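What follows is a single chain, given as structure tokens, in the form predicted alone.
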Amino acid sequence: MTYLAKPKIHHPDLPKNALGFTRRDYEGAISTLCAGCGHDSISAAIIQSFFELDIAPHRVAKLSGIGCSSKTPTYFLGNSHGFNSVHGRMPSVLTGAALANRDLIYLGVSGDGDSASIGLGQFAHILRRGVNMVYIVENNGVYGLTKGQFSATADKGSKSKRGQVNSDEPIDLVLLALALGATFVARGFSGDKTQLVPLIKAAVAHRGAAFIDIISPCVAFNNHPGSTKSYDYVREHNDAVNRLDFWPSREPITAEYPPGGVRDVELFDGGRIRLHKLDDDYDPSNKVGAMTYLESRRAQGEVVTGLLYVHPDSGDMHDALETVDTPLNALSDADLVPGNAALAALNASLR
């Protein structure tokens, strides 16, 4: 028999967060996916990094699609508000909710199927509108769920668990949230918790569109020689351009400034990222650098994982569309219902 409940009953020594959290408050039901599966070390990065900033898990709506990936949620924060929605269709979800509650942080869970095949042109509006939120694609290159066929980011001329070669080319969703707008841009790996999981406590501060594609392999159809997926694969080709440290605006940052090659990143809310350069030509304020960069160690075969761009000074939708700072769900009769007055001046004005 299977057991998937976990055990309510904590150690009483268990350590806790600023809130008297631990971290198995952050935990969820007991995962049903392969043994090994990347997926499973997102979600243990997201628990430990939900975990280490200090957020109560109640302030966090989780949403997802369709796909190995999208079941994930399941495991992660199973106290925070939660959507599984349909194929591809998550992004609407999300952008609906953030909509009518600006309060909460919005995580969006997606994979290389949803999000570069049926849920592509919703991917690529969510970024362009600039939706508070982290979005993360768990990205195996196959279609875990239906035996292992090619996905659209799978690399041109890798090979399937059963020999046959990949003759499309790969959409790199990477390059498309560039171009799209996306002001936080990263790449991790399921297999470099100690570079992951950074990324994703800067991209929850972040205020905008913050999108994380991080290479997962699939263990029982992307885990052999030949994929451009695997776990030996990336390991051997990972172009890592930076390390990061990233402390909420609440700590004080007290880490000594090594000789060369750091740059700090203040968010806007006073959070500060702190990157440790691998690769001296690398800028992460450069966009148009970094989709030149992104291109040539592509060609190279190599993965180029770290965060990749970020705009310190950007906005998000609610600033865009200029609405009130009150989440809309709060809002009163008396706010979406002014009376006619208020009706005939607006009328008035645009005579």
Given for the second form:
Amino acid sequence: MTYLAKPKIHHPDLPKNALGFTRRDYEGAISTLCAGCGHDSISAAIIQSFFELDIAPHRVAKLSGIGCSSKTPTYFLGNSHGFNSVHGRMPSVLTGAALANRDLIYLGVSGDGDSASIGLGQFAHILRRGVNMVYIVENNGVYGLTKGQFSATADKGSKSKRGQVNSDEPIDLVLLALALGATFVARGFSGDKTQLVPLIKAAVAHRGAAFIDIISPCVAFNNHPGSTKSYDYVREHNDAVNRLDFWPSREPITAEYPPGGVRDVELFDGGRIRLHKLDDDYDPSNKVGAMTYLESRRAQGEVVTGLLYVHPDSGDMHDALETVDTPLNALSDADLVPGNAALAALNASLR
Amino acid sequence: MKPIARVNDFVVKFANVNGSGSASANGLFARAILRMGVPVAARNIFPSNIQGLPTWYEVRIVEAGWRGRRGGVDLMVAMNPQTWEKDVAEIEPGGYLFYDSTKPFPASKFRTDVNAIGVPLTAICNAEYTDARQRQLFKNIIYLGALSALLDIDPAEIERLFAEQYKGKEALLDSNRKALAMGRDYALANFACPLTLRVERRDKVGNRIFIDGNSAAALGAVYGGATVAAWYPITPSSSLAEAFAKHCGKLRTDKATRKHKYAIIQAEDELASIGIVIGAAWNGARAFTATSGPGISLMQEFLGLAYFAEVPAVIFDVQRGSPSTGMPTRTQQADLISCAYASHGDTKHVLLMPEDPRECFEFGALAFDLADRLQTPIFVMLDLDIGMQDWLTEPLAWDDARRIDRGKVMTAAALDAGKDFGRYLDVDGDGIPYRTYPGTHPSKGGYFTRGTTKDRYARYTEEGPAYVDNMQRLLRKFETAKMLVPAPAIKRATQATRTCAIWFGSTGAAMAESLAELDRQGIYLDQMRLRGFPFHDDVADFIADHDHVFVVEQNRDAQLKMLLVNECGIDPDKLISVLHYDGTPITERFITREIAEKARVFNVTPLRKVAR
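Mind giving me the form predicted in complex with the partner chain, seeing as the form predicted alone was just shown?
All chains and molecules follow, beginning with the one already shown.
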């Protein structure tokens, strides 16, 4: 593999965001994934989301585990600090990072092997703790880097490229995330950027544990007839419950959408999500309803996408721990070291 | 049988049932003697269980100030019928057996060479209290009262301790005083008090404090600037994390807002604990975990990442009896190898080896400076004996002029000034590169941290020369570490000798006493107590200066010897192991016997033999 830096000279007319950054400032190194990989579309959606959100790239920390998906943080936000950690253990590293500095934005990128197989435990506990982050699983139902073994999200009965049939039950990470207390749960499809970009933007604005499961076909090992995570299968069986728009602040929203089936959700920081409901029965504030709906559609062989659940005023781990507003990594000696007088008092109590 | 007659130099052992509330009374016994100015060495010997199993508390009253176990028992307080036979058997000939005489025991249950002191504790309790819990708890205080009369412990000191403990709870204070008096009065009325074992007031404690190593290490973490702790409960380390929470509650809570200048996560397992520590330290916070052997095994993969990606981390390893689940409530020094070379591939780690709670505090604080300075995991190697036992130790001290050393961190200003930033670039020749914290600068200093091979600028590569270059730099960094870890403590024998002894950690307590005894017997040994790994150059030099080197440690496989042979290139035949690994703390008697016997084999004839 080679490291290819893109030319640093930008076209002067490239559009800039409110901070003066161009889209190029949110890009990373050239992808080394297979041509047509769903993951590259997700990287592009991440780039677009952060550009449009006017977030300075260096204020984002991107963390991942091991696997194809976990390689992708190299391909976006090139000026951000990244941490390609240990297989299945990104959640704990991200938790520690989030504890150290509550002022950065944390983006966890993982795959179905990384999160549903080896890392299922850490996946569960980071959601329980309400870590303020966006947790993306680039879900293709297969181990790409080790050449095509089933992962724990592969559907029962789905066929591998070599013709093996998966006999194990699949893990639905979205259902799990709902059960474990994630306060923003969505599913997207790498082939549907229109739906995906607003989902990512809303997840970034959400305070607390935001989880997005993104179906991302593996062109090398899982894009064949018989796979339920191929481009064709997902396109044919996609049941999008809503489309959304996202505004990062309280700007007036011009009502140019048909009133029927539209619903605004206000987020903690004043950002707003406008949902265009495609399915009248779907209510993203009802967790139990979301779980029932997901299961009923799954029984029909359908993949539900969209914003499935959001808790508009959720808290996060720092609220629960009652930590100071100053990031822990910025506390001074005076804040941290109690000094000899305090120690003398302690000594006196131990005689 | 002539009773053992000793003043301020005897061993009292309490045999109890755990969960019976005896710990509090036993603690008062030890502290009352300390308040009389007489040093004690006290140890809890407890099972991996919450209620109903045998537990012991051994108090060595020792004016000479030795902190190790002596071996043997002069007075057994036998409160547990389950262990009666074994407890009685353990008493030295001429010693005393204190027991509850409410129910008559057959003569066969006693020893003719031991003096029995029966106090009808249950009967006294039942006459006084109706509530079952009160009967249980006050029985402990009643025996404390009886013992105070029998051993001449000043009851005023116990009452003062009550007053401190029950400040504002007058009812409890009065009822404890009353129970104490009941026991005292019974003993005074029925026995010739004091016995031939007694405590006499001295001024030998000075300003020393009585503290356990876990609590002291946790305090070290507070003073070392730790803000993130992530842990998973495991004996014998849990009380370290809990002590950190307690200390932080008092010392690190913002007075105005009541908000916390720290974060503690009880993680789902040890893998997550070390992951959280690595994530936090990567992001510029000082972070630690506390664990024991099984936790170290679980953390191996992450420890390799922290070594290779050069992320600071502090791990307090409170060692217990192992392998596997082993003896969770017993002590050993058996994690040396699994920490020194933790993880797959070529790795080496820095270890700090405190000998007592005072050094737990010092090294606990130092570990965070070293972790940041060396950008690597630092292990603080406690064991159950230091960690969970209260030790009489010099008061903890802090130099208010001392500042936190964050190591080589490149700031936004330095980046703007045009400093060349390569995350793995050895600018200063000490093997230590510069790092940036995430979020430092909009366009400079960003880099990707990874466990895969990379070049000096943190770019992924699988090129052999880049890999070798990086591994060589890591070795240079390890060389730098030699000069930064605490140097060995070296002491010469009273006479010139070609024989020496090497040890580390809690072994020191019994070692100091043993060396004094060996010296009395005419066996002279130069002494080196190791305090850190990698070994300082003095270590190899010291060994080279001697023909016979005793290496005393508490594990089966001579792990310290392995490290010395491996890292200093020493002929293994030169190193003679003295190994103690039954889970109990090593004793003076054991070390003295082993060394004296082995010294004879290689012709170190004692110059004079003195009877003990």
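Since the structure is predicted, the reported quantities are computational estimates derived from the model, not experimental observations. So that the term is clear: the rigid core is the largest set of C-alpha atoms that superpose within 1.5 Å between two forms. Positions refer to the first chain, counted from 1.
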Is the shift of P338 between these two forms large enough to count as movement, that is, does its C-alpha move by 2 Å or more after the core is superposed? yes
